[in-house]
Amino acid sequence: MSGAEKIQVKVTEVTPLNALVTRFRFEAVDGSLLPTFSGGAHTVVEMQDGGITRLNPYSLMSDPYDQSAYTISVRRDDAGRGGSLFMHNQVKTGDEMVISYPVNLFSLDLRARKHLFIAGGIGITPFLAQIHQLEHFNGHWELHYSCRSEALGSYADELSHSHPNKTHIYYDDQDQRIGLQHLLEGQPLGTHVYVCGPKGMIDWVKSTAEAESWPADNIHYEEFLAPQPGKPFQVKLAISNKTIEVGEHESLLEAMEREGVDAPYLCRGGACGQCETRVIDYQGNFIHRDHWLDDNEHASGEKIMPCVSRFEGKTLVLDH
């Protein structure tokens, strides 16, 4: 596993929360304390699924001050690539697994006078750790959480019970919506807004905050993109002196790993920039899906993020 270091853990709890979401608790195999982390951090879980190694990032949702265990929650995606189905169908209490050291790409800005959290669906998980962190020193926060229904509102009851004056829940099937513009207009100076959820929600919050003249540094978001399928293509790695076929249902990063190339990564979701790779030569078109490169970098054809982006064409040579 390139990027963050590995931790050998055992699964000590598997708890179904509703029809789609299950919570998993990990403890160190040797009984030692786990590394500290801060709210918003994620870990990459390694799954040995037959002959396939799956590596999926999941937000840590446990109390950052409790080093006895980590917990994550996984939403089952029946149309996904198989990682969430493996976790739901194969992982059981007592299993030993490998996870990465925590990496934080969505940390709290502790200069903020107030933290405004906006969550959608399984996007609630990083906020649970951030709330734990803020509660330890009486930080000022407020949560607005949109769920599909009461039955699928993971942790909604728990949050409402524990923090009734700070938690606001909205259910799609009851036609309840976050009044975002009004909400943003009413925040005190020095507030930072954080959003985690579906891409549409993230784009909506970002664009609305920008339209309300919020400083860009006060807007934080996290979205890990799953690699999308596409036409198979061939890539030549100039340094490794390998030519690799990238299959329809694997990412460029996964194909490189399959061929024994130690490619760097931290998030595997197009957000961290760790796997940024220089393009030496190409004939064809890139399909950029990352959050890291800007529009000019996408248009230049000089860089690609192998974890989520693809290529269609005749020639692709990478500096790797």
Contents of the next structure:
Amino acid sequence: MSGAEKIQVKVTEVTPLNALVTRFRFEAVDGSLLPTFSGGAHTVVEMQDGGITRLNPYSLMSDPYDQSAYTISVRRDDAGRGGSLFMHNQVKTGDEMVISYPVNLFSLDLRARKHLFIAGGIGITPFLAQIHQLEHFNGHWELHYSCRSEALGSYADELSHSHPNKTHIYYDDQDQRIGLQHLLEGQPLGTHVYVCGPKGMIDWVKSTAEAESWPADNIHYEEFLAPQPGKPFQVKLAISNKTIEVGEHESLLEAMEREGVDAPYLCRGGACGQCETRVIDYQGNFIHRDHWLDDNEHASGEKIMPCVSRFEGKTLVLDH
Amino acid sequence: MTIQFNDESFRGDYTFRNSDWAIQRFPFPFHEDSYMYSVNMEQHRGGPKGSVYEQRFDVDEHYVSEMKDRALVLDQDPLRCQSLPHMTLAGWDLLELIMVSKSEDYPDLFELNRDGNRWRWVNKPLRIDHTFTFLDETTLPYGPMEYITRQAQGDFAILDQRDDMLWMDAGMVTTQADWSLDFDIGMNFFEWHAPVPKAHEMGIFVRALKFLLNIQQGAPARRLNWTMTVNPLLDTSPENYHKWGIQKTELTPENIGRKQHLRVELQTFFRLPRSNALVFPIRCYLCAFEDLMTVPKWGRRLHRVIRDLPDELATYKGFIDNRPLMLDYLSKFDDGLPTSLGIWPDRETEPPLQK
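Could you present the same protein in the form predicted in complex with the partner chain, rather than the form predicted alone shown above?
Entire complex below, previous chain first.
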């Protein structure tokens, strides 16, 4: 079986936070305690949306040591493929769902003398759990959180209220900007910086930190990509001896799963490397979108990450 | 079932013995008549009733005596237990995992009562009844990893996971097959495996690392590894090689059945939830050749495996000099009949020795 272990849960609260973000609370169906986890972990939520099974990863934002419930926050993406819309429009209190055990691809480096968190928008969620974790041990942290406006600043008020000296909020519509270079220059030795947000923000923090000579090991980021729609294409699966169609609004991984192929996965967002697949033959162009393969591998035509990457062309034969 | 704990020694007079029960359940590591490295991982989710695979942490008749031996080793060499400062949370993870597992799997031997962070731990075989505060080191006599691994058979390596790599950042290592925590502490996965022959060329470690990095919460894994030890010594450490290395020269045709032991490690791997570290328990089982030979299938197979093992592996595992002596002894238990696949003794179906 692919993916992490599963947990049967019941939705016990659905809380709209603002125009875009809704929070969901899950408790175990059988009333048992949920596993503890480490801050930065995500869960993969299974959605039965008509005939389609959607599997979307969401960061766990609740206190990792609170075993009574998990919470996630979902930002509605009207242009997306429908997972967030399903959560917003279909999921109601009392529904039963299946989620995965926690998987952490964005762990705290516990050697850090200080943890510097930089969040953009819904990228705040993994930091909420990490802050809970650090607060249990009087950990040294500081948060810089950029959001569009006060109305859309999820959890900004709570954070400012609970941790007034450690939380710094920046509102785009008030022309407030994180003074990143100055911020990084002022950090004590042994600080680790973590960034979660839109791609542009991650690149900005990475390149600024590198330019300031931060060691690569001290820079951490998480960016889960949602698979993007694209032109339909055909794939031949050599081992299962099937030819399948990948539709406009589904990923290659989802199409394989629909056809009963048990392909490995964890993050479903181009980050973890689990679904890496060998290309046996192709004639056409890859649309690589993952963070896992390096540029040379992307150019080689030998590998593809079916969770987020696509193909345009005549023939594609995969080792599945 | 209630386990009768042996009072025995793993040094000096070597009174260690396996009962018939322990021989029956010995994790014989060869599933076919030859051996080569492989990433032979499987899920660690129970196994046949009474086997060493059944519980998350196997407890057997050697438990109490092994813990006494561990205390002796630590008295003489405290550096066998080390934990870098950032690994304390992983130590609590391990304490929780072992206490919860043992109290659920062996309720007649271990009890855990939890009221929030106030925990009461009862270990009947070791006569411990201790109330402490979870996540508060000041309420334990040792750090959390040392406290619980003084009460758990086998060695424990705790590996921090950072930047797609595993780091040997904590451990309790007193029953090891000739490696040293004090030497390896802080090393990464490739560094501490550097001495292993052949496996690097075979790409074994790259694949093994990829597998281990992806072990997730709730889905532990396991494998067997093996070597040879003269006398039932738990502590075959490099630190004490001057004491035990010489014993390898004391084998004779008369004493080999009693003195030569097959040493098997049941290696398990668990993702630790609070720290996201990986714990690698390495449980050592010893069995004398003469006891192994009571199982006809194992007698036939062990001879064939040792006979055909490449020289590099026999050298790395430290028995190349004694191999001729071993083969003289083992060949008496190999009548050339075929053996069934798999590690189990199959006493009912395998024929008795035909010579």
